[in-house]
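Just one chain is shown here, as C-alpha cells, and it is the form predicted together with the partner chain.
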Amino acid sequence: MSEELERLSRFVKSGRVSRREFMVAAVAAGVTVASASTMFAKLARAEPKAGGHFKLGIGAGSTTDSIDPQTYLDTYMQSVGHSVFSYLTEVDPDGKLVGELAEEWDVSPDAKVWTFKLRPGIEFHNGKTFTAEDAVNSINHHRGPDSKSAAKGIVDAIEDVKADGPNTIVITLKGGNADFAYLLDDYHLAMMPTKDGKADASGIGTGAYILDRIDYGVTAVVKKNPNYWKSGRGWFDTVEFLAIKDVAARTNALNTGQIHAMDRCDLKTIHLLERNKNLEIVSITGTQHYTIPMLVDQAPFDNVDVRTALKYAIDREKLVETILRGYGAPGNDHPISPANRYFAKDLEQRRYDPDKAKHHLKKAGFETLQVDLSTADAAFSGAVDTAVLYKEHAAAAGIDINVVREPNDGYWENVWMKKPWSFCYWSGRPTEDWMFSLAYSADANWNDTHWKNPRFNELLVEARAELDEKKRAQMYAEMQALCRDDGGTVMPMYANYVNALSKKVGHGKMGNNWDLDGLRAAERWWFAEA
C-alpha cells in the first residue's frame, strides 16, 4: 500500500474521510474501483468496539493439556496462554520486536549480557504487582537439570538470570546471541507470579483476560481483565476457546455461526468456503514450511549432485497450486521464510528443470536413479499426494521415485530421521539462528539430514553474536544459499496460516510469527458490531 493510501486508511478508520473521498483517492493511486470499495468496507469495519462473547474454534487441544506453560504443545494452549499471560517482549504485526512487560533493554557489545527494564506498576490477576523477582522465577521455571520444559532448548543458553532492583533483570548468556530478546517472545516463557520462591503456574498472569474456567481438550473461557494496561487491546468481554480438532466440524460450526473464527481451514474444500459471503478468509505466509529431508551420509544422497538433481526435479509452483490450493508459496530449499527478518530476497528461486536435473545426475555418474521416498500424512496433510506428484515430476528427469507409504502412528519415531528420505514439517521459528540451530547445525538434535557443512556451522556461531544488522543479513543470506545448494533438504513449499473469520469480527494487520495473528487473536481482534 502506498504511503498516501495508508494515511487515508487511517482517516477512514477514525471516520474523517467519506467513502466517496476515499474511492477517488484510491482509484487515483492505481487501485481498481471494485477493490477500493472492498477496502473501504474493510477499513470502516476496522473501527474497534468493545464487548461481546467471542468464540474461537481451534483445530488442536487435548485432554492431556495443562495450563503450565512448560507443556504448551499446540495452537490451543498457546492461544489460551497468550490471552492469560504476558511475555517480556512481543513481535508486533509488522514483525518488529517491541517490549511487552519489558519496557526497554540494553545489550553488551558481545551480545552476552542483556539488561531488561520492566514496566512498573503492572498487576497480576490476583492483585500482586509484577516485579523483577517474578520475571526471574518465571524464566527459572524452565531451567535446571530436572527441567521438563519444552523451552529448555531456549533457556539452556542462559548462564545466569538475576534481579537488579525491583524493575530490572540482568540475563547473562553462555555465548553471545543477538536475537535473545526475540526468544523471550516464545510462548513458553510466560510471566507468572511468585509463590513460595517459585513461579506459580496455576494460570494467573498479567494478560488481557482472566482465566475463568478450562476443561482441557474441550473449552476454555476467559473474561476481560479490567486492569489491563495496553490500550487498544483486549476488546471482548469474554472469549471462549473451543478445541475442535475435526476440520469438518470446525467448518460447520463457523458456517452455522456457532463460532466466530477458526484456524486451519480445509484447503480441499476452501473454494466452497470462499463462496460464503459472511466469511473472510485470511491467508498469511508465516514461517511454517514442509520439507523432504534426505540423510546426506547415506548413498546416493551423499553426493551433492544427486541432491541438486532431486531439488531440480520437483515442480514447486504446481505443488502450491494443487496441494495448498494456492494458499502457500514455493520454497527455495532453505528454512528461512519471507516472514523472517533476514530472508534472502535476492537469492534466486529454484525452479523445476528436468534438464538441469539430468545434467546433475550425469555429473554424479548416474544415467537413471531409483530412490525410495517414505511418506505419510502424519508429516503434513497432503504429504502422500505430494510424494506421488513428485514422482511424476521427477520421472521427466529420469529419476524413478518409489513412494513408500508409511503408517501415520509412530511416523516421527520410526520413519523421520530413520529412513534415508522422508517427509517432515516445521512450524518454523521467528529467528534465523533458532531455526538453523534447531535442525541444520551439525550437532542439532533434530538435524534431520545429518548435514555437516563446516562453513555453515562457522557462520552460524559468528552470526549469532553479531550485533551489526548489515553483517548479519549478509551472513544469513550466505547460509541460506549454502542450505539451498549443498543442504540435504528439499523444501517444496511454505504453507500459509489460513484462518476463516466471520465478517462480524474486526482485525488489524495480522502477525505472521505464529498462527492466529501471532497467537494473539483474543487480544487483538474485536467485534465490528458488538
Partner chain sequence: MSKVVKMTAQRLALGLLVLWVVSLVIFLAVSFLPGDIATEMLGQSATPETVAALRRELGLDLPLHTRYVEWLGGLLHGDFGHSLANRREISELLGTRTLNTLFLAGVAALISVPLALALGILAALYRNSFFDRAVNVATLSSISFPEFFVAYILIVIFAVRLGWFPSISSIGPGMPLLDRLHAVALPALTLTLVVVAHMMRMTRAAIINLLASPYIEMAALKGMSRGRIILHHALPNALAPIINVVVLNLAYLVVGVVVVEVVFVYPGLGQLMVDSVQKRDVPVVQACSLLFAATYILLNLSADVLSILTNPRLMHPR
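Positions refer to the first chain, counted from 1. Quick caveat: nothing in here was measured; it's all calculated off a predicted structure. Just so we're on the same page, rigid core means the largest C-alpha set that superposes within 1.5 Å between forms. First, how it differs from the form predicted alone.
The interdomain rotation between these two forms, with the chain split into two rigid parts and fitted on C-alpha atoms, amounts to 28°.
Output the form predicted alone next; the form predicted together with the partner chain has already been displayed.
Lone chain follows.
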C-alpha cells in the first residue's frame, strides 16, 4: 500500500474523511472504483462509531416473558437483560473472566469465602448510586425456600452474603467452589437497585441502555444510557429487539433491511445468505449443544437400557452433515463441549449402531418400542427435521418414534420439562461445574430429565472444591461418562453459533460463552456509518 493510501486509511479509521472524499483520493492514487469502495467499507467497519437505531431479530421471545431476571429462559430476554443490567463479573471475548461491577475479588484458601470490591460511583438508570446493599439484595432475590428463580441452583450454594461497608460484599459458601466468580456472570444474577429493602426487578439497571418500552413476545426498545461508565461500549442511540421465531421471516427481514442482524440462521438455506454481498455470516464455536431430554422418572425412560437404546439409535454424523451443514460436531450424550477446559477427549465417542440399540431394548424387555417425541423449531432451528431424521434412524432398531409437532409459542413453558421426551438447546456454560449444577445436579431447577445419580452428585461437590487440576480433570471425565452411560439426555450435536449481520454493523472479536457475542451484541457492536 502506498504512503498516500496508508494516510487515507488512517483518516477513514479516525472518521476524518467521508466516503466520497476517500473514493476521489483513492481513485486519483490509481485504485479502481470497485476496490476503493471495498477498502472504505472494510476500514469504516474497523472503527466504532456512535449513533443509530440498531434492530436485532432473535428467534425466541414469548408473551409470558418478564423483565425480572430470575425468569429469563431464552436468548431474547437474556439479550434484553444484558443491555439493561450489569453483572458483578463478565466473560470477555477471549473467554477470560474480568470484573464488571466488581472491580476485584479475593478468595479464601478453601474457596469458601469470597470478598468482592465493588466499583464505586456507578449509578442506576434512576440516579441511585450502586452500593453493596444493592448487590446483596440482588443475589438474595434468587434465594430462599420460595424462590422460583432458575438461578436457585447457583445461589443455593451460598450460606451467607453480607455487605462490608458501602463497596464490599462477602459471600460465604456452604462448600468450596473454585469457579464461583464465573457463576456471577450468569444472566439471571443481574444487579438491581434496592427498593423497600428488596431488589427492584422492574427493569432499572446500570447497563449501557435504559429500557424504553417492551411488548413481550414482540419487541423491546432500549435507549442509550448517557451515564454509562464503560468506555468503548454502548455505541447505538437505540436498540430494538424483535422476537421473530420463524426463521424464514427472520431471514427475509434481514435480506430486506428490516433488521440489521439475526441469530440462529437457517442452515438449510445459509448458502443463499452467503451469496449476499451485503451480509456477513459469523460462525462461532462455543459450548452450545442440542439435546433431547427424557424424563427418567416416567416409563419407559426410567429403564437405563431404553435410554441407551435410544442413544445408539441416532446417527449423529448424519445430523451434523444434514442439519448443521457442517457448522458443528457430533455430541456424546453429555453437555461438556470441546471448548471447555475439562472436556473428556479420551471418552469413547458413541456412534449410530442399530444392533446395539436392539440389544439394549431386549435387555429392557422390549422387542420393539413406540414412543412420542415432542418437537418444535422453537427448540432450535431444524429441530423438527432432526426429529423426522431420528425417526428414520431409529426404525432400523425396531423403535417407532411418533414425532409430535408442538406450537412454537409457549414451547418452553408448556412442552420442555412437561412432556416426557422433547427437544431442547443449551448455550452451555464456561465451566463444567456451572453446566452440571444448572441442569444435571439432583436438585437443579433446570434438571430437565429428573436424573439423580448419587455418584455424579458426590463428584460434583468434590470437584467443585478440588484445586488439584489433574484430580479435577479425572472427576469431570467420570461425570461426563456417567451422563453418557446413565443420564437421560440424548445429546446428538454441538452446534456453532451462526448469526448473520449487515455489513453496516461493526464488531470486534466475538465471545463464545453465549450466543450473540456473549449476549452482549447491543453493548459491543456498532454501526460503521451511523
